[in-house]
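One chain follows as structure tokens, the form predicted on its own.
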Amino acid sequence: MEDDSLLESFWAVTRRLRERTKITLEPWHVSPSQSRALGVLSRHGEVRLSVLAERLHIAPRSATEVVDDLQERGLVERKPDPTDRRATLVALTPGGVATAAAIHEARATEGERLFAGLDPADRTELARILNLLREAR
């Protein structure tokens, strides 16, 4: 890091890593916003739109624009929240499972790859640090 300040490696490395998820992602033709979309549903089941949203960190508009794109592909569904009649639940369809579950095993081989230069100290002590800045308000 000779000429390189903190900032700019950090900003380096989050380039590599959305480059590289971009790749990995390309066999089932999704974007990162599906991917992680999926990722929520497949981890906490049916929830409500806005409440997928929450935990995208977007907007609820930006939610169903992502919904709407998963759906037409059949790897979601939206159903009537039965506690709530004005509310819609989001849920992956059995397609849904199947692309959330291999885009995981996906994206952990390619973190495997990107963290396999570093010894296990190393990953202890970066996964510290990263836990600290993400905590960070």
Contents of the next structure:
2 protein chains.
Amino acid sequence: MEDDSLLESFWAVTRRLRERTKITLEPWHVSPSQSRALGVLSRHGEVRLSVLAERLHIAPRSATEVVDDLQERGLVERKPDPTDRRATLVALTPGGVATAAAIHEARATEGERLFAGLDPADRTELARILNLLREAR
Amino acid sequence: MEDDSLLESFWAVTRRLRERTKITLEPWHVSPSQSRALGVLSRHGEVRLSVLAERLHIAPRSATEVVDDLQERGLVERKPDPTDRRATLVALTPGGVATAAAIHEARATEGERLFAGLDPADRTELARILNLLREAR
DNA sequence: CCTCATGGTGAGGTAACCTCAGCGTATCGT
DNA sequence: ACGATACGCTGAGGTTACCTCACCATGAGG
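Structure of the form predicted in complex with the DNA, given the form predicted on its own:
First the chain shown before, then all remaining chains and molecules of the complex.
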């Protein structure tokens, strides 16, 4: 009963978060999954496509697709890996760096008002509990 | 920075929740979206398709699809609404009632171990904070 | 009774995933 | 040195869970 409503609450909050994310990203015409990839790339720099996939928790084939789209928009580029000719390195272009930074900024101010609305103590609590859930087996 | 990891944590937990839900539902060959519909129907009984859509936060057209699938599996049935011949009522069949109950049971025991792993105080805290987030404008 | 609104659905589209097979490249055992 | 095996990426094609738009039948108001 209680768990039931917990799950429901979780689901409701997730939905709101998704809606907000979508709205925040609109100005850049970047989808949520693309923005996640930009985030990984700006945190890790140049990485192999397979590593990108791993960080995003998606199949390598799916990463190929995300990278295709970002490349078409000129936000990332593929380079050969000098140490392994099978592999491709993916890196942000200058435009990609700028976009990633702008999005990061926007999320911090606009998008996450949801969390910002909590008082600091509650935010800490929430973070603690989420990390418990994250690591529970 | 802190909000960033909050968002990330939230996302990670959501993913784990989705994985678990999928696994829990496997024995019944019911998809997550179908199970949500079964849940609504077992809580509300017979409802109009449009009401079902509203409860699920999806477009009426999408509800049509979910109901199609559930009907094919014999878990729900469509009946004419005696008060409005345009409308269709959707109701669980006896099999649907049984399946919905079984799934509810399974989620309470198996699926939500994630939350069950928290101690009761943390569960209460989490519920309180999630409800704040839910209602924040 | 004529107009306009409403409930459901066919047609067709999208995002974000997936698997499977294949091609080219690397690595390892003998 | 070389053949078998494993790995990195991508083409082809599929799935899930949504969406909008147009339409049809029915209902409700002036």
